[in-house]
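One chain is shown next in structure tokens, namely the form predicted alone.
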Amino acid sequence: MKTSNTQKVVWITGASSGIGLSLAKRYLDNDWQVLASARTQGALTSLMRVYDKLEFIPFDVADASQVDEVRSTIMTFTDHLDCAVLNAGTCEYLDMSAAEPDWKMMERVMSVNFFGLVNCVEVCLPLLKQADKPHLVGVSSQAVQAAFPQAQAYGASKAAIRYFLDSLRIDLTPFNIDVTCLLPGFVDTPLTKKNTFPMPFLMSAEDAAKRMFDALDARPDEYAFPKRLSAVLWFGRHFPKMWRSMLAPKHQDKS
């Protein structure tokens, strides 16, 4: 059964774990109809037993051939989307110390993080245009604020998201679609649990989701958090040589 025109509807990608899952809970607790997408249900399975306003729509965002099918599935539940939170993402690191660095990794990360988000915009844009006050939200990262070692693929993909949304915001103005770019810092998720380096100001997925949900009410163009990390990265951006000397591995003399 389709939702009524008065029911607020949000589509969240990357919703089976981490930030996406916590965001789904946050929207559900605020009486939104939530359409949740990921490759598999994951932790959404138990959540669906509790909330009757939650629907799962499988989607591998990197697979452009699924775009029309996913949109058609969404339209079986609703004629509009009030909000789309495009959160799906992945992360791999480029090890330049390896004899043969895995350059193919660059394409894998970009296909999910950037082109995956573009595919999601193609899915949801027609449905956003049917809402009274539509809101398109994309998740970038604080990693775009300053360079990090081994983060070439992840940082570049998230920077591409930021620019894409900045440009899209201009082109969607005639349609009254607000566009927000979220830049979270380090969040404790299954993805970041693989990290072997210090993650300053690490926050829980629940805390990140609360900050996002609260901030989105004002529909900012951009929201970066936590502010303490923003301040550190401001230093890295404005004093790049000092930043590099702090983060770069020491030179190994091979003579």
Ligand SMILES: NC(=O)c1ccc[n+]([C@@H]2O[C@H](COP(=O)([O-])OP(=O)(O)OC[C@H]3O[C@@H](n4cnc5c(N)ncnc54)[C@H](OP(=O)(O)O)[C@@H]3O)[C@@H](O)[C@H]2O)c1
Contents of the next structure:
Amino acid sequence: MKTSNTQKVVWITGASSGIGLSLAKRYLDNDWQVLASARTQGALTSLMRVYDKLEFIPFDVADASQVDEVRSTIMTFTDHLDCAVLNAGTCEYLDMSAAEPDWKMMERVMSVNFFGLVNCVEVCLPLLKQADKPHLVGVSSQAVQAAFPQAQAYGASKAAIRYFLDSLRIDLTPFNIDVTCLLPGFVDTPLTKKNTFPMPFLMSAEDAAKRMFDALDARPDEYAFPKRLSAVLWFGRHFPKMWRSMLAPKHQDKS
Ligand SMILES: NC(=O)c1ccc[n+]([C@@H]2O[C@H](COP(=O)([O-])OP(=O)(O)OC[C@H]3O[C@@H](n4cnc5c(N)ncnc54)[C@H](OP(=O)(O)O)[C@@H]3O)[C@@H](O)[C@H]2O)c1
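Write the structure block of the form predicted in complex with the ligand for the protein whose form predicted alone appears above.
Below, the chain from earlier opens the complete complex, with every other chain and molecule after it.
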């Protein structure tokens, strides 16, 4: 059965773990209908036993051929989307010390993080246009605020998201669609578990989701958090030589 016109509906991508999963819980606890997407249902399975207003819609965001089918599936549940949180993402690092760095990885990461988000916009835009006060939200990263080593693919994909959303915001103004770009700092999720470097001001996924949910209420163009990390990255941006000397690997002797 389709949801009523007055029920608030959010579509969250990358909702099977980490930030997306915590965000789904937060929306559910605030009485939203949640349409949750990822490639695998994962931890959403147990959540669906607890919440009536949660549906899983499988979607590999990197596969553009799924766009029409996913939109049709969403439309079996609702005629409108009040909000779309485009959060699905991945992270891989480029190892420049390898004899043959894995350059193909650039394409893999861009196809999920950037082109995946573009595919999601294609899915949800017609449904956002049916809502009274629609809100489109994309998840970038504080990594865009200063360069990090080995993050060529991840950082570039997140910077591309930021620009894409900034530009989209202008063109969606006539449609009254608000566009927010979220820039989380380090969050303790499966994505960051593999990180071997220090992650200052690391937050839990629940904490990150609470900050995001609360901030989205005011529909800012951009929300970067935590502010302490933004301050550190401001330093990195404005003092690039010092930043590089702090982060660069040791010089490799050719002999
Ligand atoms: N954790 C951090 O410190 C941090 C900081 C800044 C920004 N972010 C961003 O926050 C978002 C969520 O990350 P997270 O930390 O919560 O990571 P996570 O726990 O690994 O969650 C990633 C989510 O994205 C989904 N996903 C991955 N590839 C997908 C694909 N091709 N199609 C559809 N869904 C896909 C995963 O589900 P399936 O594998 O089932 O598809 C999963 O639900 C990402 O965009 C990430 O870049 C994270």
